[in-house]
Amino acid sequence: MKRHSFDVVVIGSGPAGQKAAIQAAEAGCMVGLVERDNRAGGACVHSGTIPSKTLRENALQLTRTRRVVRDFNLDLEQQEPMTHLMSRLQQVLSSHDSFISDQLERAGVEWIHGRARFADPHTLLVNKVDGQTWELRSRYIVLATGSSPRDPDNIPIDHEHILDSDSILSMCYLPKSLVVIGSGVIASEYASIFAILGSRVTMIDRYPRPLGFLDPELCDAFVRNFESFGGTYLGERDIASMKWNGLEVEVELENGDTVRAEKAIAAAGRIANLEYLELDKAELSANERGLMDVDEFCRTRQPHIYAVGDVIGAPALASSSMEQGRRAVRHALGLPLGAPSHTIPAGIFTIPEIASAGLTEVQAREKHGSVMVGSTTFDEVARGQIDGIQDGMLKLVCDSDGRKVLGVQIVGEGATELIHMGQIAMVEGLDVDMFVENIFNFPTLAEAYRLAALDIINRRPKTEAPARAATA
């Protein structure tokens, strides 16, 4: 058996393990990663976050295409191979295993590619492929070990006919029916880019409608959308049985009706990978939901153990995951950490993209009691009537005396973008009037902060509205 000694151990080489590697790496550590896989990047690169997206982006660009050039004969027949539709997937992949290989090696991270668990609280045994064990010791542990896809019980996922939400692309042809089980993040980002992309898309869940943490005005603009493409939103559903019968996916629903389709994605959700870990050894355990419980730090019960992204659960994004890795390995090392971020945007990549930061308008009411919020429309704005953008919204909330924004959320292509100058906002202490006595391009989307900042500002008390309008 191998023996090796880090200072830094990081399992899990995802958006979250990376930057805790490379932060170690900066600050002068010996440090090992250890990665199951032979690539880089975990799940977020292969199978979750940017192989999605990378469809996404493709089914918009052969709408767009279709919308401006219809004699080009582009129209997908049914049965058309995904391969065409993922096209850029692999060379997308490829420049980030890359880069994300490249940036680790610069580091002097070591690359460990096998699968740790505990033996005690410093020390982890690896089993390599090439069926070598290795024992690691270390004075700090971050686990990075990502989710995977939750396969409820009475779904029987065969990744054939019923697939999970990394099997899903795996599918040889774009089916002409699909059943969605969920109506979470994913779940709505695949019914949608199915949806568009000419499917007979069929969305399950239990709740009343999708995405419902988000504000009710953005699930609605989502919904309509959706169901413009041709999509059907079956709300408070349960599911009593569900099989693939030989031809197609049949689902029965409690209520006695039953959905027919060509395949199935369950998306219910995901679970955090920690089942290989033995984190008893380490005298860890998992909490009843499956998480790691973990202190403002990231810092589990045992002091020199960490664990961030994914297996500590919300938000669970890839953005905030980099940061939790970043700041758990200072704190371990002592190093000063700034003050932490309290204003993290979500970006869903539906179609439309769906954008939001800091309280929607019932947060911010429960919260602060009385509330003043403005809006626009993306037909107001010159670049959405120019990109023919449909039921884009921009939506800002402040406070009782329209100043302080307290939170934005836009539904519209490029959202995920433009939510960035109301977080900024927000994190600053800005009043809403700069959005109004500032200058943006034009024509840009960007424009309807201005809008929506004049519908507060004329809602303000009369002394105080002509004065602002005028700037308009």
The other form holds:
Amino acid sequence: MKRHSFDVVVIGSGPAGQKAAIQAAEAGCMVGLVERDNRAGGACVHSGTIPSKTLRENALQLTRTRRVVRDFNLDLEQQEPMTHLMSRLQQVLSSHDSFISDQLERAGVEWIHGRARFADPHTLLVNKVDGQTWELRSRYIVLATGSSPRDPDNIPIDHEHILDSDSILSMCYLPKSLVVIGSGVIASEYASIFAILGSRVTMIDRYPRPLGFLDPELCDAFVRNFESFGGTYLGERDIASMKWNGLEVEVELENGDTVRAEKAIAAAGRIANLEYLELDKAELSANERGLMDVDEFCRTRQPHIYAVGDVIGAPALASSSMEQGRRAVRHALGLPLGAPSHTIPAGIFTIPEIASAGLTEVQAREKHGSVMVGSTTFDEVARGQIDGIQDGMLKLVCDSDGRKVLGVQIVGEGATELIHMGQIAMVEGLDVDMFVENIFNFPTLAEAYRLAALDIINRRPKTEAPARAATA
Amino acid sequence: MRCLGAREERADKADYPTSDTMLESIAATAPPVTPGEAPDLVTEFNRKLDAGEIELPFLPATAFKVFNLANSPDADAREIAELVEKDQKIASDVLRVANSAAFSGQAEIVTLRQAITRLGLKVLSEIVLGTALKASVYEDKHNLDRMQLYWREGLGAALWAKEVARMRRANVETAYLCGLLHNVGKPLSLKFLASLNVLQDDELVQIVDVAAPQIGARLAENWKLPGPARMCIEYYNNYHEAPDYREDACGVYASLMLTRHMLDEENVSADGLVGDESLQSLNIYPEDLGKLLDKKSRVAAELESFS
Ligand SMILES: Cc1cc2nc3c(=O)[nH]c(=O)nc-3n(C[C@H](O)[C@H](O)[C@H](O)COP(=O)(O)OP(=O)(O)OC[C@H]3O[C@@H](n4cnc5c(N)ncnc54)[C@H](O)[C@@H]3O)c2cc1C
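Since the structure above is the form predicted on its own, I would like to see how the form predicted in complex with the partner chain looks, so please show that one next.
Entire complex below, previous chain first.
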């Protein structure tokens, strides 16, 4: 058995593990990065963020082309094989792959291909793909093993007809009809992508509305758009059974209804990848939700073992995972941490995009009592009209004086970029007036901030000094 | 998957000519060959083919149509049943396989509609393509054992490729097609060589192994097979060199190894598979291999039902 010693061993090369490993190496540590896959990047690169966003972008391009074709009376083949739609993916993935590998190599991180599990709190055993076992000892260990799609008992996922969010990317033609089980972010993203491509999509979940954690106006905009692409949302439904009957996928609902489709995708949550780690050997265990419990520094019960990224649960985003990885290692090594970022934006790449930062109107009212809310639609914004963005909206939530920004909610193409202006305003504790007092490029969607801010400023109590009264 | 090509003009012939009848005709004129001459043989094969002295076998259009239709969003059970019913040989083959141990339930399947309802379109289309391919390419009265082995390796690779694809979250339908077709060059090469009538068996096998990918590639081109299937035919035993679809080709090779293990455990042990490079390239760990091998008896039963 080969034996190695490290200062820091990181398990998992997704966004969380990469940043942890690079931070440790930059601090001069001997770092080993164990990854069971033969490529670096984790779910983010190979089955999550990047592939789904590439598919989305291609779907949008195709839809734009179809619109042009229709407007100009041209001819276009109806059914687009999925492989064409995923065409740019390989390119995007391989450049991302080599970027990550170069970065890790430059930092001097040792890449160890294999599956890691604990032998004791400071020792890991790594099963290699060729059947060998290596032993790694380390002062610090970072668990960044991510998550995988949940495999519910009543859904017989066969990766051929009933797929999950990993195997959906292997489809080689666009299904005529698709059932999407779930109403969270991944379910809603794929539902809207396939609907805009022309599949007849039915979303089924027990919640009354999809993306229920969002501001209701944003949910409404999502549902409106989804329905305009021919999609159907069946809320408050439980699944009794589901099967491939040889001809199609058949979903029996508790209420006796049956929904049939050519393919189905189960996007009913994710589970942390902890099953292989033999946590008990490190005197650790998962909590009742199957996640690792950690403190504010991402430290587990064992002070030298940290857990970061999807294994610790919400927000379970690539962006937050990276920061957790970096901070965990800085904490372990006693390096200055800087202020933690409490304002993490959520970007949802449905069609149209949705983004949110800080508090929603409902949350702000619960927390602060009264609040002031300003909003604008994108058709009031020159850029929105030029780009033909329909159903776009930006909503600013401020304190009761109409000054401090407490939250920003946006729906419409460009939302996931636009959110960052609002985020910075919140992080810096800026007044909403700054959106009016500063000059932004014209015509851009940033104008939406200005209009929503004016909506608030103009509704402030009339004691306002004349100099501050604002006009569009 | 939907772009499989077919030779429409032969569509409604129920009795397909097989490649042996075509290749037999050149036996008299072909020069003798010796081992190690596989590249020359490929050249000779191509020359004769281009000169129209030999013909490639064809698949009945029904088989392609059924496979394409069942694997497309336009799948329509009635239309497929009608297509299959029109081709007596395919229809009887389908019923035979559908009633074999791996597929049938307790009650006998007597009609095609019943077969579709019981087995589903996908399974039916796989049976149709499989039986048609066997009849068209793998039947040869001179080399029964070897042809049978090639057929079993092709079908076995198809069945295993589905399981490997499922495990890797790759496309299961494409994997089946790639596995099924990967070695079509072998029966063709064997018939071409056997028709020259000069070699001992072992020598013949070596030459067939070397020549098959390129000869198969001509067939793939002629049948207008989709990209992954073409690459798997040409590169399955040299997947590192595949310009495209390298993982599909590697998957087919790994599936062939699993098939060989299933057919001949004594010579291809499970331990031996652990060290197999193709399985390692696909990131299949020993414990994953164990999970795959748990399906061995099911895959074996399916294989037997076609044989
Ligand atoms: C469809 C989809 C779309 C998404 N879209 C977005 C988005 O738009 N924006 C966003 O911010 N986030 C998005 N996410 C979420 C994001 O991908 C995850 O939050 C992020 O990848 C988590 O990073 P991680 O490093 O914790 O884990 P992962 O990226 O899951 O990486 C974990 C790694 O650990 C490895 N591993 C696991 N167990 C072991 C072991 N025992 N030994 C060795 N290696 C092991 C795995 O192979 C994997 O490579 C999306 C996710 C999905 C599924």
